[in-house]
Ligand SMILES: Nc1ncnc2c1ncn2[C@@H]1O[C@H](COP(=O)(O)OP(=O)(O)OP(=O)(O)O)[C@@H](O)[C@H]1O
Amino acid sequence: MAPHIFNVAARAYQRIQEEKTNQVILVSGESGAGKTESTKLMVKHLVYMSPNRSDDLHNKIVQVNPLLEAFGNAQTIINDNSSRFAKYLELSFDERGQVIGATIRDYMLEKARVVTCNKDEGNFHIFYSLFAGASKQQLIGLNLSESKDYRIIKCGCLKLLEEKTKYREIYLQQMDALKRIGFDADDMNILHCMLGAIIHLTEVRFKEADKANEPLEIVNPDQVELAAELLNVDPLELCLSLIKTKTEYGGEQLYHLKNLEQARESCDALAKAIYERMFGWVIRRINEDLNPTKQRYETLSY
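Now that the sequence is in front of us, could you give the structure of that chain alone in the form predicted alone?
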């Protein structure tokens, strides 16, 4: 018979207890085959089988996959919730078979999707949920207007802009999950600022200077200023970094002017790098909160 997800999870758990050896479950298949859902169900089943359950820890572990979906999943042509990254989820058990923590490793995040996607596809879910779920005051604080006004939001499937109820629920669920793993008000603000900065950076436009050998002109410097404010960096330094390349040679600083294509690529590259760092930050915070050593210490400290 074809493998059944609950049976596979149960057999792995049984072997952990009987043979005292590590077990690996490899979930594979084409896009849309159900890898993400199968993983979530197996994790739930493994947690359910664990005795003397700590509901708080178990709820956090179960919420890990849906949390990562908001930041790492997107709609593609054949899958509305396609994982655009690879992950390795490790569950740790003690000698009694009790789950005591989890660790996540991420691979191959498709960060190019941050700045461009196909016509019938979408950006990462978190961008749509930001506009659908964040309060009006939060969006004003980020200097954001309507989602349809921004390139990286409207470049893909326009129907996604209309699914506000769906994305509002995703936003509320993910903000709650972030709080559960230890994100406080300052962390939430930083997260929102990074998302806002990415959106503003990808709106920056350049044009050739009127004279030869002159630096490019930034058509809308206000977008750079808004991004700089959210990133807490100097606006002038950010502007210069987008139109010039600085190198050091012989103790001296040399500047090379970028052409139009290079400036656009560097702006998009910065947006992608910020998103990748933000994604990694979220995963590190998850790992810190679900660290098996921490969980064991807290259990023994009661």
The other form holds:
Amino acid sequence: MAPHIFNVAARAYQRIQEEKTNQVILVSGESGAGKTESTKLMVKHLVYMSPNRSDDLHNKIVQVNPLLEAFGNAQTIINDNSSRFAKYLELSFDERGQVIGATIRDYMLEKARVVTCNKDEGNFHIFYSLFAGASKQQLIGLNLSESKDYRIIKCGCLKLLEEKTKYREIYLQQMDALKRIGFDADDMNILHCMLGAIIHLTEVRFKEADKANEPLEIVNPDQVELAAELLNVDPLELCLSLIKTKTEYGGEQLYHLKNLEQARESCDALAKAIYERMFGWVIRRINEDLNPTKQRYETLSY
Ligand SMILES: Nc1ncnc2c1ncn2[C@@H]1O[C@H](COP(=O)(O)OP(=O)(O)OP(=O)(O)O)[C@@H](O)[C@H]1O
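What about the form predicted in complex with the ligand, after the form predicted alone?
Now the complete complex, all chains and molecules, led by this one.
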């Protein structure tokens, strides 16, 4: 019989206590095998075994899950809530075996999903919950209209749009979780602006110039302007960076015109990079919340 997950967690905990050495549990398997759910149960069991069961820390770890899933999970053919990143969760213990903190490290976020995903799958959950849950006023503030108009939503399974009630509920949970990890009104606003900017950037379209050796034309420059406004950057600079490459040679700045493919790629790359930074920001804030003390003793990692 395969080892039970509680047994694996108990053995690792026992070794930390007896040998005072770090322990690692590797949770692997194909998509949908149950890695995420098993990890949640093992964390629960480890906290349960701690001398002064820190329900508070366990609750915090559980409560950040909706956030991780909002930004890092998406519907795939195999799993409705598939993690599209690899996760390393480190639990810290004091000498009594008490869990005193947790740190999450993310790897290999599938950021390409922001701009391309299989038609039977979904984009990251956060985009659907944003359209379903944000108020009309918030969406107007981001210059966004009906979700079905956007490539970021259209590139995935449109059926997800029919689940508005579910996503509205999820949005409220996500906003609640953000507040709990210390996001204030300004942080919330920045996060929404980043999401809005990504959505506008993925809308930008380019066209070949009529004459040779002329820069590409941006078909809908309003989308670049809206993205620039939300990112608080100069719209002209942003437009230029999408159609030209700047290099420095001998202290001189040189500009090369991008072709259609390069411009599309750089615009998508920018959207993906913003998404990745945003995810990293959320994880950093989660870690601050999960580490009330900076002291580190033995650790257990997944
Ligand atoms: N221990 C469990 N108890 C109940 N349901 C489970 C359990 N493990 C897995 N499941 C079911 O299987 C689904 C997929 O599990 P999970 O998301 O943990 O898989 P995963 O291996 O992390 O997948 P991915 O690699 O795609 O993220 C869950 O949404 C849940 O419905």
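Residue numbers count along the first chain shown, from 1. All values reported here derive from a predicted model rather than from experimental measurement. Take the two forms, superpose them, and find the largest set of C-alpha atoms that agree within 1.5 Å; that set is the rigid core.
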- Query: Cα of Val99 displaced 2 Å or more between these two forms, core superposed?
  - Reply: yes
- Message: So, superposing on the core, is the move of Arg15 at the CA at least 2 angstroms between these two forms?
- Response: yes
- Message: After superposing on the rigid core, what is the C-alpha displacement of Leu26 between these two forms, in Å?
- Response: 2.7
